[in-house]
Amino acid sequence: MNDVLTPPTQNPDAAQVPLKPLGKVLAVTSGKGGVGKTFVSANLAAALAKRGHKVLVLDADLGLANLDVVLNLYPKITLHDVFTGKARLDEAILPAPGGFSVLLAGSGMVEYSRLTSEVRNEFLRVMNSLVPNYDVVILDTGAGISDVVLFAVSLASEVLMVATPEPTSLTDAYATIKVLVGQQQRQVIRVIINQATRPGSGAAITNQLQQVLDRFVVTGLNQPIRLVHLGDIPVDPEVRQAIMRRQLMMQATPGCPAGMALTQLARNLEDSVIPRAA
């Protein structure tokens, strides 16, 4: 986790360009909103943070920011206040339900819906300032592909898409991950899909997900881009409750399917990715 990342210098495209991924720094992203992303950035680190990992989940989705609303969670400083130098960045990291910590950013920032050169050096600086503190850092980003979404899933060693079963998710899921293929030069994605209707059935989704991107996508060296099936988040009733009680899910009701399903997630990503705490 000692990687410092150093930004390309005297580009206007700086967006576009593949950064340097700092350590083990998980981007949770999706093609559309309302997938679940999340729910399952919290509800991951509280299962990684049970299994020993010291974990810090990042909210990058600066302008609509949400994390706050499911951990039920409220701030004096935000991330807002981290960039303005208004508070230092030890001051704004939070304990959370679950064992975790966060770092959260403030609700309807226009300032944060495109990436100014200044919110993308400060990024950075908090990224590099981060990530030699935690065995893994989640960035809980936006949805889609602007700039400032890009941005912050470049900074991620490994990305996590997250879908649905719906048509219209699995359709922005295929654009975003063809856009970062593009501009990032990714060559492995894992997916996760949420809300799954029956045992299996993801793995089904994210085979035929992989067959259109061997058909129309290839990476920088002509080589296709492989999609990793992390795992599926059944449909479960106890994840609605918890939404709507503001509780994190993992603490109120852990051995219900949806908590099985994603302290197993957090199994397979100790088994690819994230060495197990010792």
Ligand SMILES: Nc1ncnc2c1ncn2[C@@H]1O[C@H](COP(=O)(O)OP(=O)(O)OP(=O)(O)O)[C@@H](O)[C@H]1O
Contents of the next structure:
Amino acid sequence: MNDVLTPPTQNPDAAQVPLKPLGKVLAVTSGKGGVGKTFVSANLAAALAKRGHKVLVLDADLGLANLDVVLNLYPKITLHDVFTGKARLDEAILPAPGGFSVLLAGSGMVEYSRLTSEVRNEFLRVMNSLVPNYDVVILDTGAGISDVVLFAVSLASEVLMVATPEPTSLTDAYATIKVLVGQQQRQVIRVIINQATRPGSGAAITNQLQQVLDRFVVTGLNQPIRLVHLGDIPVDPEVRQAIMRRQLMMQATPGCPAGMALTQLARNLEDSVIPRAA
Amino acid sequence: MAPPSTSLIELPDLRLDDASALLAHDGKSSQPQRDESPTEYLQRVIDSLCELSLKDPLTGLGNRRHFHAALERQIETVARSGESVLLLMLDIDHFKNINDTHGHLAGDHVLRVIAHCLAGCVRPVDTVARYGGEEFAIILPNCRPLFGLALAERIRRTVAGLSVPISPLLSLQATISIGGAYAPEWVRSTTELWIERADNQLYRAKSNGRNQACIDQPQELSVSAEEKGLLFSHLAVDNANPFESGPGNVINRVNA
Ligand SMILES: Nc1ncnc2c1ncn2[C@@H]1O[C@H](COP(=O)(O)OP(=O)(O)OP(=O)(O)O)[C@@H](O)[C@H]1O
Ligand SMILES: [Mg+2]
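Here we have the form predicted on its own; I need the corresponding form predicted together with this ligand.
Complete assembly follows, chain above in first position.
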């Protein structure tokens, strides 16, 4: 029953490669596609790197997160080669513009879009080797919720839910939160409202989401799910400009409104989940 | 009227005999019509062949290829919209006995009658296909989980109520077992997993004694109208009559 929704920890295969205590692993997810997960992952990584953290971003939807397009990087060696044993992990890690590292999946990974025990074990092995070497690992996930995405999110210590103020995006974010609460017993989910059109609206939206959850989602635990508003990112023409110029926004125009918002997000994370860099 | 042909392909050069024969066999006109240009004719031949390639010749239902294409489209929709889509796998009980006792022609007739009955049980948006042998599949988009079992039951009863005449003196009764599963809402998964879950339920129906329906009920993950109402209540307040609220109003609200 419900094969795809079975929590990975209940699978006997998962026990073979136990995950070591995690450093800070942040999963960036959304439900609805195209709301800015990859934009947030890459630019938040740059903002954190600028503040002295050692950061790696991973295409955690195994080729469907379109991280390669946003970073304009098309490497020869990818996670696909690591999974198939053709390359070592360190050979697939690249420096990204913006001062962080990146691990791309490569197009061949699409065949891995089904979560088999092989994919699960490889994924765990890769995460186990990465986590001790970085202050922060950011998992960029793709559109929709797949069993691969759910598994990746289950490995994260923090979930960053990206949504826009649009009704479709909010409905998807809400549905995703319900899946996560039901399946992974998360107690805190951090909300980022991207493409916010008016200042302050993100806090109100998060509050609204929380009210609906409190009313309709019974967690069955003593602690109910808590949404924490991490910050807003305004709509900013510089974001599209940077993509057109094939640059990372955080590098090209860090002082623009979206850039300042991302710097603030990085600070908020330092206050809540990431220790300040020495 | 067709313009004079300037194409590189000349119809007489093409070997269309097999294609024509296939179309003729399916009751379609296979020769160029008088007012048809060569391009139009070829397009019609190609379209008809495509149609043919998706059809089960015995029952006239969609075939397995058609079924897989439809299922792929649905699973994509479900992942993005959270819509409830039900997949039913249906298998005729003890079909081998019918074939052995009454012959293959009688068996084929039973397949045709049941196929026709299934097609009549569902809505135009639903997809009914012959999956193989005596197994059928039905895809039902927009089918609320609450209704899934009742719907499968209704199909089962309708088929069980059929009387299939195989000779002037003899009519047969056949029953079916049904297994069903909803696509996992909001989760991007694979059609193989979905079929597997429906098949498991079919297996359950068979081992429980046949002539019954079992459905894998989805986890309650859908977003109800009530939830949406509360979710968007702030939008209703914020965006009420956006054209009436001039800049002055916005400032007032911020200050308030
Ligand atoms: N704050 C913003 N201001 C303006 N444009 C934005 C902003 N955030 C994102 N965009 C635009 O939205 C588009 C989609 O962003 P992105 O690719 O990061 O989304 P995604 O959630 O990763 O998509 P997918 O689900 O397909 O992986 C980008 O082309 C980007 O230009
Ligand atoms: Mg993306």
